[in-house]
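This document opens with one chain alone, in structure tokens, the form predicted alone.
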Amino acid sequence: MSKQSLDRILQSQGFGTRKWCAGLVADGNVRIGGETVTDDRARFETDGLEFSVYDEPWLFREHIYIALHKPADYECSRKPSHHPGVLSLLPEQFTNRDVQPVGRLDHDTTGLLLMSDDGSFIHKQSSPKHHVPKVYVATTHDPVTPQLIEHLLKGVKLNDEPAPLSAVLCEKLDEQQLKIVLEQGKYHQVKRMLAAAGNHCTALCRTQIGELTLEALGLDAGEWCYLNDKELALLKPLA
């Protein structure tokens, strides 16, 4: 534990400057204990420090870790270029503390993607060497053949890679849905496999990061929530 003056906490949690921390509670726009703070000097102890900004409550993170629904027609960037960022879809400090994707979904592909703020957390999901497995289902043009199974588990060639890639696991859904397990999460890589293996992708989501799936969590598109740390615990790599 430690002890932070007020404007430094307000600060770290996104909410600005210094000197605009300092002003917002100067202004008494922040609580504590149900108490207006007035004093930007005071300090606190951080951990488990509960304060209100503008009567909205909040918990001092030293990092963020979240999942977002991501929704299609957003971008995975922070400096998006033909459609809204997902970013647009998160509180304003979290911009601020510099909370960005882990790793990248295209913009018409939808389901769990995580954000944080931990440069740490953020290479470990995002390396291949960590083999965090990734779950999509796929919906393709032309039916879904054993023969597409087998080529996409054999693996396929794609023009920019040295070797083949090959799914970890992949199996049928429906007539023209599949689901595909990944361990590399290269550029447009299940959308390039399939292409590679003769069909074509119509729509792609993302359900399942390690352990921890979309549907387990219950959120809907454009939803996001704080994971725990049973949550985060799933975020691990094959056995």
Ligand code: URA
Contents of the next structure:
Amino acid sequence: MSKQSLDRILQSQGFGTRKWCAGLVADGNVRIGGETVTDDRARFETDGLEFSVYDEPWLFREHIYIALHKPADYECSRKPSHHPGVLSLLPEQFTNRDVQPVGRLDHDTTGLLLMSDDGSFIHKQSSPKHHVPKVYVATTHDPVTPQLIEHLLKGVKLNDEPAPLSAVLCEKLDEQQLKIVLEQGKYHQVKRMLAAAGNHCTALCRTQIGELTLEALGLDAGEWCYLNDKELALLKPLA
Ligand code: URA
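For comparison with the form predicted alone, kindly provide the form predicted together with the named molecule.
Full assembly next; the chain just shown is listed first.
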């Protein structure tokens, strides 16, 4: 439980500098419990605080944890160069709060992308020690053969990787489509593994992280949602 002044609360939620937030309040743009609050130094309990800015409702969140259905042609990097960044799909308050992707998907990869402003969550989720499986559906140029599946399960040697990398699980979904589950998150890993196994990835979608599925979240490409505690608990290594 902690009480904070309204200007600081708004600043922490990504509405701008403290001075700017004080102005927002003084100008009558902020309401709490249906009442306009014009005193920027008024203190409020932040836990569960609901407020609106320019009539848009917000809930105070100490940290933000979201899932985005990343569309193709968006970059995960902080300074995108060839395509717009994934942050452009989110409210600008999230950029101000330094929300970042947890790991990266290639610009042409679609699917489930976690984002947060909680550094320790990002670190934990990205750590190779964490072993959270990531499920991808890959479309291939050449047909998916039993040999390809076997190769990916046994392990393939990639340049600049000391040991072969293998899929935790791999199965054919269609003539030119397979499901591959990885526990590591190496650069271009699926594409490089498929290439090393003699095929070529023509499209890639991440459908699941841990036990959290894109399907259960019901997000269309470009849509995002906050993750609740139950959903966050699904981001775990397989039992
Ligand atoms: N593997 C890839 O090759 N690309 C991605 O975006 C994710 C995993």
